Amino acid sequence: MDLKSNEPFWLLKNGLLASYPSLQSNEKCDVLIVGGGITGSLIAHQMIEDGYTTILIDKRELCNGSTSATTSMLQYEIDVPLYELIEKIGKKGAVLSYKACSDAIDTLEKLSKMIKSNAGFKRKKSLYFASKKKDTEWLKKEYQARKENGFEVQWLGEEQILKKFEFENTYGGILSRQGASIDAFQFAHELFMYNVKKGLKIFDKTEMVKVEEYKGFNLVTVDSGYQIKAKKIIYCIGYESKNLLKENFVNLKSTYAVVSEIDKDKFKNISNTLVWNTDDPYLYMRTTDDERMLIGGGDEDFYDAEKRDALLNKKEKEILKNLKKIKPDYHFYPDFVWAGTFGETKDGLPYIGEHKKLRNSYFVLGFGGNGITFSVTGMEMASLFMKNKKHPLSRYFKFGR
C-alpha cells in the first residue's frame, strides 16, 4: 500500500537523515518491532529503556510511510468530541483517553529535551472553531464537557476570534491551552539514532514474509530468507495492519495537505496556535518552524493510491477555497502539495493490544488525528504488556471492543 504521494514536505525538507542495512543474517531478540515510523521509534525507545534486546525492521527506508506525510499536529482533542465519546464508551474511558493524549504532549516535550532534539517541538494552543452557525450549539456542549472534566479551555465569541486571529466567518470556538507541533519525521529519526547507540538494531528494506508461532517465541522470515527469533513481536504498522488482519476494524481515508512558501508576516497571529474547524471533513492548519503555513483537509474514503493522487489538484483548490472563507484577503502561495492515507475508527480511538489470531504479539496502531499522541500512550501500554500487566485504557483500545 502506497501511503503518500507527490511532495511530502517533511521528506523533502529533511532529505535522507540516516540509512540502515537490510537483514543479512539470522538474529534473535526479546522484542521484534515491525514498522519504522514515528510509532516504531517511540516503542523501540521504550523497549530499549526497559532493557530488552530489540530489533526493528521496515520494508521501506525508515519513516518513509505515513510519518513523512503527517501534519505533526499534537493535540489532546480526539476526532470524536468528548461529550460524544462519553455517550459512546462512558465517562471514565472517554476522559481517560483525552487525558492520555494530553499527558502524551508533556511526554514528547520531555523526550525532545532528553535526546536534544532539533525537530522543532513547540508548545501551542489549539483553536477549534464553528464554521457554521448551527455548529455553535454542540460546540458549546463540547466546551462544557471539557471544562467540567478539568481541561483548560476558554470560549471565544466570533468577535474575539476576529480580533485575536483575524479569521472572518466564524461563529465562536474553543481555545485550549494544551497543544504542540513537531517535525515527526525528523524526531523519529533522532529517536532511532539515539537508541541505536544504546543497542537497538535496525534493518530497513527488510520485509516480513512469514511468521511461525511456537510456545514462548515467534520465528519471523524476511524477504531475504533470513530469520529472526523473537520472544515478542510488536506491530507498529498503522493502516497497513489491514493487510495482516483481514477484518474491518478501521476505515481508510485519504487526506490532503498544502504547505505555503515562507511567509514571515501573514500568519504571525497563529504561529503559536493549532487551528481546526467543525466542517466534515474539517479544515486544519498550523505554522512550521521555518515560517510556512501548512493547511490540510478534503478527506474522503481511500480506494487506491492512483485515484487518491489524481485528486491532488482538485483538493488543493478546495482547501484554499475553504481558507478564503476565513482569510478573504490572503493570497496563499503553495510550495508543496501531497496526499496521505490514514485510518478512522468508529470511536476515534486507536487499537492497542493483543489480537486473538496472533500469539506472542502486540499491536500499537494509532489512528485518526491523534496517531502520534496515541503512540506515546502505547509506549506505556507496551511496557506493561511485556510484564503481563494491563493498562487502564486496555479495555477501551482493544480489538473487538
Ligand SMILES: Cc1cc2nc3c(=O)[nH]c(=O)nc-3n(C[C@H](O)[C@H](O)[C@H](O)COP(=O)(O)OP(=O)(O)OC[C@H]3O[C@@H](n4cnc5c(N)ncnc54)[C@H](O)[C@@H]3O)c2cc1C
The other form holds:
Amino acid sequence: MDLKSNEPFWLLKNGLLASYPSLQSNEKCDVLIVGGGITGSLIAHQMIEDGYTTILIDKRELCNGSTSATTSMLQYEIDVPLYELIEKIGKKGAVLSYKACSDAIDTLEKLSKMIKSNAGFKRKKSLYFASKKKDTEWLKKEYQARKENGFEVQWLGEEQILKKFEFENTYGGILSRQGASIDAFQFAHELFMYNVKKGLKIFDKTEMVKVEEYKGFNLVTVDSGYQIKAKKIIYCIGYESKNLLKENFVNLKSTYAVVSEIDKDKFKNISNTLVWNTDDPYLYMRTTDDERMLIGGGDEDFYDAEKRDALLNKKEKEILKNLKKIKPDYHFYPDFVWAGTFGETKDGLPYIGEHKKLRNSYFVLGFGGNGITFSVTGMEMASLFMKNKKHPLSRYFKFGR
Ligand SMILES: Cc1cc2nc3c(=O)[nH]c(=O)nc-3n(C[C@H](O)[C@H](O)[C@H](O)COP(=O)(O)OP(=O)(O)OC[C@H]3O[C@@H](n4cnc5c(N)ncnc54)[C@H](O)[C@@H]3O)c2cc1C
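Having looked at the form predicted on its own, could you now put up the form predicted in complex with the ligand?
Zooming out: every chain and molecule, the one shown earlier first.
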C-alpha cells in the first residue's frame, strides 16, 4: 500500500470516535473549558474530579487540532537540555520542570488504566543520540546534569548503539529509563467519553467569539449567538492562542511526520524505545502499537497552512534522507505523510497561568515536543488555580516571565 494523505494518520486510523452537539441554548457552569484537544480532555477530567460543573466547547470536531497530528512521544526530556535550562532559569525551576514531565508519564499511565483505555499507552526507554561528533561534548555534559539530578540515565557509546539498535553513524547518546508513547487522539476521546458519563457537557462545532465580564462572571458568546455564563474559563486552545493574545510569546513552527507501512520484524529493536537526535531541527521516531515506524522532523517557521502543506513532498524526502544516515540499508515504505503546526518557546517551557488581559481565566498551553506532558502538569496547576493557590511551577510557566 502506498497511499499518501495530508490527513494525519490518527484521524484515518480512528475515524469518527464520537460526535457531540453544537450549543443551541444558553448555559451556565463553574468552569468553561475552551478547546477540546488532549489538553482540554485532561483539564476537563481534573475539573470533573474536583466536583465543578464543567462545560467544554470546541470550534472543530473534538481532537482535530494538533492533537490529531501529534507523534505522541511522552518524554521527561524537554527540547531545551537540562544543563542549558539550569543556566537559563536556575537549578530549582529546571529540575522541577523535568521532574514534572517525568511524573506526567506516570500520571498518564494511571489514567489509562483507570479509564481502561485502548489507546496503546506503552512504557518505553528513550534514546537521545549525537548525530555529529562535535555534539558529544555537550551531550555528555547533559548526561552528567541528568544523572546528578536523579534521572535514571545511561551513557551508550556508538558501538553499543550499533549493537542494540543497529543505528550507524551515531556518536554516542543518553539512554533514559523514563518514556512512553500513546495514541493521544484516541486517549483524549476516551477521556472525554469517561467524563461525559460523570457530568461533563461537551459542545463541538461551537466557537467562542466574544468574552466579557458580567457581574463577576465571564459571559461567553459563541458563533450560534448563544451564551455561556461561567465563573472561570480555562483556555486550552493550543497554538491558536496567538489569535487571542497578541504578544509574542511563542514561535509557530511547521513540523512534518511520516508513518511507514506495517512491518512486524523490521522495527523490533526500537519498538521499546523513543528515539531523537541532536540535529537542529531534530529527527524523532517511535513505533506505533500496530507496528509501524513513525518519524517526525523537518521543522521550520510557520507562515500559513498552504505554504506548510506545499512542502510535504520535500519534507518527506528530507526526513527519510536523515533516517538513511543511521539506517543506510533500510527500505522505508511511507503510508501516510502529514504536517502539523506547533509552538516553540524561548525556554522550551509551556505557558500555564493567568493572563492580565482576561480576568477569572487560566491558560494551559503545552507547547513544543513536550506539549502533552506539560498539559498533564497543567491539571494539577489548574486545580490549584480554582482554589486560588499557586503551584511551585507557576513562576516558571507564567506569562511575561
Ligand atoms: C507533528 C507534531 C508532532 C508532535 N509531537 C509531539 C510529541 O511527540 N510529544 C508531545 O508531547 N507533543 C508533541 N506535539 C505537540 C502536541 O501535539 C501538542 O502540544 C498537543 O497536541 C496540544 O494539544 P492541545 O489540546 O493543547 O491543542 P489542540 O489539539 O490544537 O486543541 C486546541 C483546540 O482548541 C480549539 N479552539 C481554538 N480556538 C477556539 C475557539 N475560539 N473556540 C472554540 N475552540 C477553539 C481548536 O479547534 C482545537 O481543537 C507534536 C505536535 C505536532 C503537530
